[in-house]
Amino acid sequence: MESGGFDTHIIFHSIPFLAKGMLLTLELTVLGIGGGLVFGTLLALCRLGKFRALAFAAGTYVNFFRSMPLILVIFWFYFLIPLVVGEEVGAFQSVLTAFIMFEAAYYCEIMRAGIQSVRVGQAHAGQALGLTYQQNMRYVVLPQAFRNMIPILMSQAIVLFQDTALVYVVGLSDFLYSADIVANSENRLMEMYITVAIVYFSMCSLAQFLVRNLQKKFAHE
């Protein structure tokens, strides 16, 4: 259907390179919930750990990285990370390690307030009980903390997924930057955002839905 205003033509006859574009915006949010995850338990470990020096680095560098936006710790690590490696690597890594380094640092948050949220009680029982300190940990204060944190850390993945719209700024072709590519040699921005719009809105409320269900399913259990 094709109408002087709004033509869905365009949107249709896109549909390839836009998909194309949203498979680099899953790349990019999947490989940095990964290293985020892993990166950020490091720094949680480092946090809650008995090692002073190490505390207060990785609580540095949390509060660091949470006092700058984004844009800027991606423009920061796309021109820092040719530097160091010491050739061009193209923007993906450069903007993956900005990711990775940035979402590492809410990650480490949300894991340590999972497990400061399990009562002093629950430890102290555990210890009662005869349990060392790693069967304490392992059977008692984690399975805990981790039920906290799970819907946490899946709403932080729906966040991280809608920071990836920000590779724009870098001209990187994910979902909204093909499409910013279409709407600017078609001319049709408006057809092109609105699309953009549903599709984010859709994903991230089917997203938000799921997460909620399993919040559900955790609570029952």
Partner chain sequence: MAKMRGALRVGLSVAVLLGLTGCAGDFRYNWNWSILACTSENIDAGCIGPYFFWILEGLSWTIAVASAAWVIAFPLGSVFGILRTFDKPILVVVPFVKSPIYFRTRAIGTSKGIIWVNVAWFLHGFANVYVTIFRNVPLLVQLFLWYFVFPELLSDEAGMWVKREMPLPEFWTAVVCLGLYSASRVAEQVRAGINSISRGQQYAAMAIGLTPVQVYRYVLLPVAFRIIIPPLTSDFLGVFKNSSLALTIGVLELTAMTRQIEEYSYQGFEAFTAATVLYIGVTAIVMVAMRVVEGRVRIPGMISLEAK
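And the form predicted on its own, for comparison with the form predicted in complex with the partner chain?
Shown below: the chain alone.
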């Protein structure tokens, strides 16, 4: 095909290389969600706890990270972690740490709202059964909170999936960065960037469709 036309061959030829980039994108997304959710839940419990010092510290953490642009947080952890630990840290580890710490601030507020959405009577019932505070949270409150928050948790996961494209600033070969390499090396910018847009649109649209279905399902239960 002529160089001026739309070359679909380069797209299919680049699929294995692009797939490796997508695997990195998905790995960062899944690990970022998992780590952010665990840390965010702990922050939410601190904010809702009786210890004012912990509640204040957790609230300060959340407000601080929610006021920072993610790309700045990525730069912080990429350049500052090696200075703190005194040795070289890989780009993947530093970026993943940045995602977890950043997303935890958002998951904290989501979980806090989810915990507060559970009826007080449920917690009182657990206490009447002789459950400790930790057992009450683990077996009664948190399972219901997670269920209530699943749609918005998935919405935040979609945002994180899109935000992983920012790792290009530290040279990680995610999906977008891999496509950019092919686009520039083969001089096929239009083909690659259109492909990236279609893939992101398709995956995010599918995820949003699942979120809407979950919202409808929980609304009727």
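Just so we're clear, the structure is a prediction, and the values are computed from it rather than from any experiment. Residue numbers count along the first chain shown, from 1.
Considering the motion between these two forms, the entry in M111, S178, F77, V167 that lies on the hinge linking the two rigid parts is M111.
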